[in-house]
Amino acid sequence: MSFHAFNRAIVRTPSRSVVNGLRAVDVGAPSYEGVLAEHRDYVRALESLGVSVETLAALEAFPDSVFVEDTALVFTGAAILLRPGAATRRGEAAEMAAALDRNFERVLRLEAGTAEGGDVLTTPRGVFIGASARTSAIGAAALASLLAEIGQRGFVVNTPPGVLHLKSDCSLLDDETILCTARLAAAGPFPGFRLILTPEGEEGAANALRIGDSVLLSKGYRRTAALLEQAGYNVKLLTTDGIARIDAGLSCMSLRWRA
């Protein structure tokens, strides 16, 4: 069975008060109404893959709480709920426990140092966890001890600085092959793995999505998606023009997993 094959998601509308979201660098606040759309386009093309979508309530106090990825970890059978490292962020990880609670067996719970899961790279091979603004050195450690506990390995590597999450540079092509920028593939954090670099000025890119035989893409990355259909990924893009204005990618928007 592919290391892809997702049947289950989890997401969250997107509240009104999304347009606060954090941002690094300030372009502009996006519309709400731009990010529902962009959201629901999501969801339609996960279902459309095969996933099963839970979509959970908008949370007003919580502007970045549609980037459900940085609350969890999500596995076959076993959960981790994570500690965002956004002081304003950290109410999300508790709206999720109950989610988490219905759909796992087991939930873990973070409970030293700070980690999001926009930091953590799962692949056939181990669990890669980036130490970054938002990913503490402790955080990482004590992240890595809880996936021992389910049987999964994490190695903590470093994100380069001025990059928000480690998946704001990589992403998992298939079990061998990770998409990457050239400044993440210089601190050489995964041995072993065939890198695919993003070409220079798309380095946002990295962030892509593997579902069973696709990889959902942003759409304004056209050097990139030929670059991907040139090596026989099958490419679907999808428009990300507001979420990107809020530091944000394609992976965190959902939890994904095989149940």
Given for the second form:
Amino acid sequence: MSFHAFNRAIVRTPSRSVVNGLRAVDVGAPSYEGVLAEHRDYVRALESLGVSVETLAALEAFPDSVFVEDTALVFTGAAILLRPGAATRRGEAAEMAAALDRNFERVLRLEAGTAEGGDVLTTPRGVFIGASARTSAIGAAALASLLAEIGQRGFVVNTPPGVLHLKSDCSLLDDETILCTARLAAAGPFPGFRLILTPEGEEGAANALRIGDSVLLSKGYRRTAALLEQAGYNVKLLTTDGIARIDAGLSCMSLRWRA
Ligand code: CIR
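In place of the form predicted on its own, output the structure of the form predicted together with citrulline (CIR).
Now the full complex is given, and it begins with the chain already shown.
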């Protein structure tokens, strides 16, 4: 069974307030309609790849709540409710609790520090936790302990300075291969993995999403798309112009697991 054979996902409809989503650099707000269309196409792409998608209702009080990945970690049979590091996002975790309780036999809760799911890369060789401005050292260590409770091995690595999340700069392409920016690869955080580096200027492509036999990739990163196709991956392009304005990519909009 491939590590990417997800068949279930949770997403959340974007709220109108998504136009006020957090961003490190303001290049202009995304339009609500644009984000909604990107989200709809994303859900369709997941469904076309055999994933059954549960859609939660929009939360106007939380502009970034469409990025459900940051609220939890999910595995077959178990989930961990996280504690987002961004103050305006902290309350999103409680809003995810009922959905986790419905879908997982075991739900653990992070009680110390902060951690966001965007900082966590789950691989067959362990779960890499990126310490970042959002995931504190205390949160990362507490998360590694919770992972041990559900039979997973956690490794704390560093997210490059100035990068929002570890997975802003990497994604798992298959059981042995990680798509990675050069700045993250320079720190050597993934020993034993084959790395495919994003070309210079296409760092934003690193947040791709492997589902089944396909790799979802943000449209516009032509050189990365060509590299992945040459390496034998089946690439599906999705528009992310709106969510990119609020520092998000393709992994952020779902929690995915194999039921
Ligand atoms: C934030 O700054 O929290 C959101 N605007 C973007 C979150 C992206 N999430 C992710 O990469 N997992």
